[in-house]
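Presented below, as structure tokens, is a lone chain in the form predicted alone.
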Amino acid sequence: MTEVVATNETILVVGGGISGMTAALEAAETGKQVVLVEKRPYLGGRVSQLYKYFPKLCFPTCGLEINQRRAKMNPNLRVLTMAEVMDIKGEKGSYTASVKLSPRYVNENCTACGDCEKAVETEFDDEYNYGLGKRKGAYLPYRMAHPQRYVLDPNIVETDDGKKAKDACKYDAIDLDMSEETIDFPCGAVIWATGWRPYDAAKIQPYSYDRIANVITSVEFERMADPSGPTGGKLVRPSDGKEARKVAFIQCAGSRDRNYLLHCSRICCMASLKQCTYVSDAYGEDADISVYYIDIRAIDRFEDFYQKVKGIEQVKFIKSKPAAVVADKDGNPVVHGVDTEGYKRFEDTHDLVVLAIGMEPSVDKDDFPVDIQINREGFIEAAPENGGVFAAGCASDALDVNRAAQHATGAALRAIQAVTGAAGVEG
């Protein structure tokens, strides 16, 4: 049975992405006791699925490694993965959290040797790679996963593959008898840092994401570009594996649209500009890159990066919100629309179309386990009615990584003040 030692001065952080990790570490390093709850089997969130950051085009692995090391070294931080908050009762300074723990079927004896993965045969769509590849029924989510421990898919536990995984383990790390459990513990404040999810591109019917194999999303393209991703870093067409040299990026795919997402997701323009460099770096003079945009929102320090990408000869910008994407007889995606600078109609054929899809909150407004103020876009409002519950990062708004981390630090400060104030009143 899992136990959590906690008091009314404990801070609960919900979500282990960059915002949740930042808030949890900042609070723990001031001496507060922190419980970090993450639904996935590992920490890092969507940042761990990025190939590079904009605008410096550096890799997220460095920052992730630093945060992981801070988490391992801090005795004030308790991390629960494969965990989900089901209920929060009480008031600021005196909450009780109910957390469901799903079985990992792998205990702390695991050395991440990989013998269990080699022993099993069943494969599943790989969630980490947005379904672009496959993973085994025994798997390490990704190479830098923290905790560095394998996971057994529940679908193989009662099969021959489950027994094969157990028999292959030399460290007695496979426990097929693990079961779901629920734990309750007190806390004085809650930091809600559940982040964002990519908007469902299949809802944008004119762009044919669910009908044309060579129309993909920006998050899928990001995994494709990563050398450790499903294609080994090769930019290829899903339909036939051929090189995708002529690539179109469609901006605001589902964003700033009353039919889909009302808000601007803020990261999409910069993400596509970054991904333009992936294509130009891969194919050089043979690259042919089109960016269809309403307007490019590259403010402050991002303007220089925008100008840099505009200077790449192989990149052209078309001011247009395309009307539709259709397939020709060879399965090539054809983008239809009107260039509003000159009002010229176009029918442009590409090897691959990448939809810059927007960000929406990971938790639906009706699924919060605590009463909280939500705005029309589904993000958490900073409101006194929320008591000791504070949003961090993309749970509060669409933010880039840097701004999400800054926001999380602010949320940690507010939570520290809440539990310190409550303790003072009790004293």
Second form
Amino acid sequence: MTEVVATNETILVVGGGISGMTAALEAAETGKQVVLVEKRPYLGGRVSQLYKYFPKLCFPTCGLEINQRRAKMNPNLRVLTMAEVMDIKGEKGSYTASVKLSPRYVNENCTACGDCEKAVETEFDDEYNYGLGKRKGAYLPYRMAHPQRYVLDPNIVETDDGKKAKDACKYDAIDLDMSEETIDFPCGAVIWATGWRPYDAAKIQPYSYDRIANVITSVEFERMADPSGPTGGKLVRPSDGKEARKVAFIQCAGSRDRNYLLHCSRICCMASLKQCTYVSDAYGEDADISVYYIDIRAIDRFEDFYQKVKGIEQVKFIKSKPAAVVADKDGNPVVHGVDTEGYKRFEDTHDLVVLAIGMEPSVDKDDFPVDIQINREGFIEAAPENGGVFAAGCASDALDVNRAAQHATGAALRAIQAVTGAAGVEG
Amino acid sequence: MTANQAMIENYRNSFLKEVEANVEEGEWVKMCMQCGVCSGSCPLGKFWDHPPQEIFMMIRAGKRDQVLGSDSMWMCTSCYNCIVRCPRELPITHIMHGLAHYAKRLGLVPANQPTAKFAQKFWDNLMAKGRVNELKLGLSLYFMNGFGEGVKVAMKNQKLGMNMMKAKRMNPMEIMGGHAVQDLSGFQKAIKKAAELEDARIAQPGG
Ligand SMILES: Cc1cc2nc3c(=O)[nH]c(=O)nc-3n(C[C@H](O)[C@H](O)[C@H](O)COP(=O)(O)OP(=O)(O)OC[C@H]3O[C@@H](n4cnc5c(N)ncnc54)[C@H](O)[C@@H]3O)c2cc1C
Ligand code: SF4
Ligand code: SF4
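Next up, can you give the form predicted together with its partner chain of this protein, since the form predicted alone came first?
Everything in the complex follows now, all chains and molecules, and the chain you saw is the first one.
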């Protein structure tokens, strides 16, 4: 049975992405007890799936590493992975959280040597790579995963592969008898940092995501650009593996549209501008990049980055929300639309189309285990009715990492105030 | 002063306001964010002088003569592709019909615009008996572009006509005048009154 030491002064953080980690660490470093609950087998959230960060084009791993080190060193922080909050009862200053822990089938003896992975055979879609590649049934979710501990896919536990994995482990780290458990513990405040997920691109029917292999989403493109990703960092066409030199970015795919998501996802203009540099870095003068947009929203100091990308000769900007993407007989995606500057029709053939997919809240409106104010876009509103529950990062709005971390720091302060108040009442 | 001149006087500097006040669903025009999805989605778009997106911009830019005298909105076939795709849910199809209707009231329809001609024939046909006489309407359509052309089209559709008669979908006797609604004079009175009200509204700009 997993033990969690907690009191009414404990802060519960739900979601271990960059926002949840930031909030948890800020609070823990002031001396508060913090329990961080993360659904995935590792911390870092969606940031761990990015290749580079705009605007500096540095690697997210470096920031994540610092946070991971802070987490390891802090005795006030308890991290639960593969964990989900099922219910939160009570009120500000005295909640009881009920958390479900899914079995990992691998205990802390694991040294991440990888022998189990070599021993097993069955492969599954790799969720870390948004299904672009495969992973084995015994796997390390990604190279830098924290905790550095393998995971067994529940589907292999009762198969031959399960036994093979167990036999291959020299450290007795594989425990096929682990089972799901639910634990209850008290807390005085909750920081809700469950982040975002990419909007389902197949719903945008005119863009043919579910019908044309060479139409992909921006999150998949991030994985493709990563040298440790499914294509080894090569920007290629999923249909035939050929180089993708002529690339189209379609902005607002799902966002700012009453048929899909009402809001502007805010970061996708910057994400596409960043991804333009991936293509021009890979193919230099042979790159041919088109960005189809309604308007480019590179806010505040990001304007500099926009100007920089505008300066790349191989990048064209076309002011138009395309009407449709269709495949020609060779499987090339053809983008159709009318250009707002001149009202000319176009029919442009590309190697690859990247949909700058919108960000939606990762938790559906009706699935919150606690009473909370949700706005019409599905994000958490800051409201007194929320009591001791505070949103952090993309659970509150579509934000970039910098703004998400700032927001998370604010949430940490509010949570600290809430539990400090609770202590005052008790003492 | 013609209705057209009255309107020009009244909305001197704002064609957008004129459209908002007088064109069906015209108050939606300002919601357009110029994304271009409607224009790209229109199956007949390449035959339009100005696709819907451009029409909306022209309205805002005060290009009154070019908009109301345009052939474009008459090209709309009511397929509704634009409406379902517009990210701002503008009722584009209805606005196109609203503009066409408004241009017609002000006498600004381009000469020989085929959709406008058909609409007029349909109206006249309907007004005569209070119901549409399909046989007469069909024939008048065939001969819309001259006698020779009409005979040719009629010959081509002969078989269809015979089948329709067999299936009792068309009665050749309707050519004799056709049957009317029960209270034809009541119907005509009602329509006349509606037309008067509408004319009064138009004559009173901004109303
Ligand atoms: C294509 C693309 C490129 C981007 N590039 C950049 C960039 O270059 N620079 C930049 O600043 N920003 C970028 N962003 C934005 C960036 O991804 C976000 O700002 C960041 O992920 C926000 O972090 P977060 O912690 O709020 O959410 P997330 O990263 O979504 O983390 C949320 C965490 O909560 C967990 N979780 C979810 N539900 C539950 C639950 N019920 N229980 C427990 N845990 C749960 C998730 O597993 C996840 O680990 C990009 C976004 C996109 C779409
Ligand atoms: S950030 Fe850009 S691409 Fe994303 S929704 Fe807003 S305008 Fe569209
Ligand atoms: S689709 Fe809607 S918002 Fe876009 S240009 Fe057409 S009318 Fe305007």
